[in-house]
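Heads up, the chain below is alone and in the form predicted on its own; it's given as C-alpha cells.
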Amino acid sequence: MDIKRRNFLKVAGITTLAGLGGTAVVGRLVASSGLAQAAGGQGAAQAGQANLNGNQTNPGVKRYGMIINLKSFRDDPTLGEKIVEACHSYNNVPDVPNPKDEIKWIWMTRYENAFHENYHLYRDEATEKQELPVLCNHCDKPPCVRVCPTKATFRNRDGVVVMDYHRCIGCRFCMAACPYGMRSFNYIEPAPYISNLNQNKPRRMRGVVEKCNFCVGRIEVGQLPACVEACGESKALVFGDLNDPDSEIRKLLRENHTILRNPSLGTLPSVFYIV
C-alpha cells in the first residue's frame, strides 16, 4: 500500500474515533460484542448452541469451525512441531528470531495459558506436562471486528474472521479487543525472515497486524487447512462446517465433551476442544 495512503487511513480512522470519544469509544465497542454481558460459562455454551441451531435453518448458510483433539497431542507430541510448521510455512509466517517482534499463527502453550477459566491448583499430571496448539477462535461475536475502524478485519460468507491488509492501518485497536490474544503486530519488515515463500501466498509487511485465517484460501477451492492436513489419520484436528448437522466435526461434538476458551466472554469461539 502506498505510505501517503496508509498515513492518511491511519489519521482519519483515529480522528474518527478520538471525534467519538477515543478510547471511550473502543470501551463501548468491545462492551456491545459481549465481552461485558458474560453470563457464566454455562450460559454461553447455551447460547453458543443456540446460535448453531439457529443457523441451521438458513440453507447454504456456513460456519466454519475446527476441534482439537487434545489426547492426540498427548499420544503424539510431534504432532504440534508439524502443525506450526505446515501453518507458517504455507501461510509465508516470518520466523522472527526475538521473542518481542515474532509473528504466530498458530503456537504450543501450555493448558494454564489456554483454559483460565478452567484452571485449577490440583491438576492431573496429563494436564500438568501437556502443550497444546492455540489459534484465532474465529468467533460468531468477534470483538476485534467491531473495533476495527477501516473494516480491515471481517467475518467472511462463512464466518471465518479474514483480514485485508491492504486496509489495515495499524492501530491494533484489534490486539487490544482479541482477549484471547492471536493477533501479531510487523514491528519490523518480515521478508528476510521467510526462508522459503510460498509464492501462491502473499506476504504481510512492516506496519499490520496478522493472524490465522483458517487457510480461507485452501477451502475456498475445496481443501483442508494446513494444520488439519499434517495430522494426516491422526484426526488431532478435525475442520468442517458446524451449521451441517451431518458433518464429521457435528458428529464429534454430538459424541464427545468438549470445552471452549473463556466462554463466558460470550464471543462464542467457533474452536472446541476435546480433554
Contents of the next structure:
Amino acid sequence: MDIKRRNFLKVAGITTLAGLGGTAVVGRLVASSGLAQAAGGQGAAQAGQANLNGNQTNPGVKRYGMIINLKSFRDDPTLGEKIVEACHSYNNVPDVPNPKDEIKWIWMTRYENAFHENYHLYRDEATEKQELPVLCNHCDKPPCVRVCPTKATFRNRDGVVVMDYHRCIGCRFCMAACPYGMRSFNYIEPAPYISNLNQNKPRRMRGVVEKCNFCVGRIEVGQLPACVEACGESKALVFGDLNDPDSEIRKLLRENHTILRNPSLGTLPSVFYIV
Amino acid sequence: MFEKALKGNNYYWMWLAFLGFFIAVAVVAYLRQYFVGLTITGMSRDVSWGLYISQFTFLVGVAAGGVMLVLPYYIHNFKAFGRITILGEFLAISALIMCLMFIMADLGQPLRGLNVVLFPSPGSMLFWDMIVLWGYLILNILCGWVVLTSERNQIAPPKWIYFFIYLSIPFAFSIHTVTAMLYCGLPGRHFWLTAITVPRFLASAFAAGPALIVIMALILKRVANFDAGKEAIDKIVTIIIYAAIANVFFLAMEFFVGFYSNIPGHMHTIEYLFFGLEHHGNVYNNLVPFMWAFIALFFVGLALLSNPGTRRGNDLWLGLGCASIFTAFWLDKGLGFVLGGFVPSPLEEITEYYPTLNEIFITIGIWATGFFILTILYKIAIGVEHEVEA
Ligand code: SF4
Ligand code: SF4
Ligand code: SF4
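I have the form predicted on its own already, so could you send the form predicted together with its partner chain?
Below, the chain from earlier opens the complete complex, with every other chain and molecule after it.
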C-alpha cells in the first residue's frame, strides 16, 4: 500500500469516528502529514504516525528541535569537545571518572554507534571516521515519559522532555525504556565531580536520573541552548521551532536531506542529522 | 495464632538464627548502600538494572506459582490439594514481600517511594505492577488467614471469603503478566520486545513456584511431621513438568525467530547469553556458563521428575528434581533474562555486569528474610494442622 493510500485510509477512518467535526480533522491531518514528510524525508511508518499528532500543526504550540550538521564536525574536529564542554559546564554535569557511573548529556560518538541501523560493510571513509554528537532526541512520542511511574519525566508543551529531579525515585525504568541510551543515573554523589559550579543552575542529587533538557531555562528567556551557542557562526547545530514553517530549522529541513536515529521505533525524534 | 511461631525445637531456632545472621549482614550492607549510593553495586549506565530487579522478576513468578494449587482446589474441587494449598498461599506472601524489598533496595531515592502513589501514572506499567502486587499480597494474607482460622475452629470458611479466593486467581496471573509487560513493551530492547515474554514468564512461574512448594512439602514431612499426601505431590509434579517444557519450548521459538530471520537485533542477546558476543575483537560471555547450566539442570530435572522410579520411589530424587527445575529457571529468569536484555546497549556497545559483594550480601539477605517469614508462616500453619488432628 503506498503512503498516500495509507494516509487516506487513516484519514477516512478517523473522519468517520470524528463524525461532525470531521472536515476540520481531515484538514489538520492532511496538513500535518505533508509537514512531517517535508520535515525529514522520514519513512512511511513515521509519516503515518505524525498524522495523528495534533501538536504538529497547532500554530500556538511550539515544538523545539535541533539540526546537527555533520559536515561542520568534519571541518572542525575541535567543535565536538567545545559543545560538550559548553553543555556540561553550563548545566553542572559532573565529570565522574568511573565509566560505570558516568553522567553525560551530550557526547561525541561514532557513526556506527549512533546509526547502527544504517551501518554497512562498504561505508565511505568520511563516515567511517565521523564523530558526531548525540543527545536526548526530545522524542515527540517519548518512551521514557510513558514508563515513568511518578511523572518525574514529562513532555513540556513546547516538546521538550524535561525532568523533575525532586520527584524522581531513581527506579531507572526510563533508562531501560530510552532506545537511544541518552539517560544517566547519579550512582554516586555528583557534587565532588563538578569543578566549576554554575551558581545559576541547580545541580542534581545522588539517586536520580538526568539528561539533556534543551537548556530549558535558557530557551524560556529566548536564549539559545549552551551547545548551540558554543558553535558560534558555524551553524553546526541549529535550534528552533519545528512547528513554525518560517523558522531557520524548518528552512534547513526543507533544503537538506536529514536522517534520524532509529526512526523505525516511532518515537519521532526532534533531533535531525545532515550527513 | 502467632504464639505457635514462638514454640519450636532447637532445629527451628537454629534455622531462624542462621537466617537471622544473613539478614543482619544485609542490614549493614544496605545501610552502606543507602549512605554511599548505588555506585557500590555493579550496575552501570548501560546495565542499569542488576541482581535486585532480576530477583524481583523471578520472585513475582514464585508468588504467582501458588495459583497452580489454588485453582485446581477451588475451581475444580480437586480435594487432594486441601492440605497443601495453604503452603502455596503463604509462599506467595513471603515471595511478594521479597519482591517489594528488592524494589526498595533498587531505588535511588527509596524515601520517595510513595511518589508512585502520590502521582499515579496509569501509563506506566510499574504503577500497575505496584497495584497488582499489593493487591495479590493483601488477598493472600486475607485468604490464608481466614481459611486457617476456620480450620482451627473446625468450621467451614465463611462464604464471603470465596469471593476473595476466586479474585486471587486472576490476580496471580496478572502479577506476572504485568511484570512481563515492564519488559516487553520497551522499544529498542529486542530481546524483551516480544509478546512471548508474557506466556514464557507464566510458564516458568508455574514450574518454579510449584517446584519450591514440593521441596517445602518434602522438608516439612521430615522436620514437622506434615504429610501433604502422595496424590497431591504427584499432581503438582505433573504440572511442573508441563509448565517447564512450555517455558523451554518458548525459548526454543525465540532461537528460531532470531536465527532463522537472521535479524541482528534479534540474535545479539541470545548470542551473548548462550555463545558469547564478539565485538571489536573482544568476546563477551560472562553469562554463558549460567545459561548452559540452566539448560543442563532443566534436562536433569525433567529426567528425575518424569522417570517413575525417581519420581515416586524416593523423596530425595524427587526433591533434587524439583530443585534442579527451580535452579534452572532461576538462572533463566533470575539472571539471564534481565541482565542479557541490556546487551548490547542502545549505542551498540557492550558492558558486562558483575555484581559487587555488597550487592550480593543484600540479595542474600532479602532471600533470607523471605525464608524467615516463610518459616514462621509455615510453623503457624502446621501448628494449626497438628492441633486439629490432636
Ligand atoms: S531520546 Fe530517550 S530520553 Fe530523550 S526523549 Fe527520547 S526516549 Fe526520552
Ligand atoms: S528513574 Fe526517575 S525519571 Fe526515570 S522512570 Fe524512575 S522516577 Fe521516572
Ligand atoms: S541543549 Fe542544552 S542541555 Fe542539551 S546538550 Fe545542548 S547544552 Fe546540553
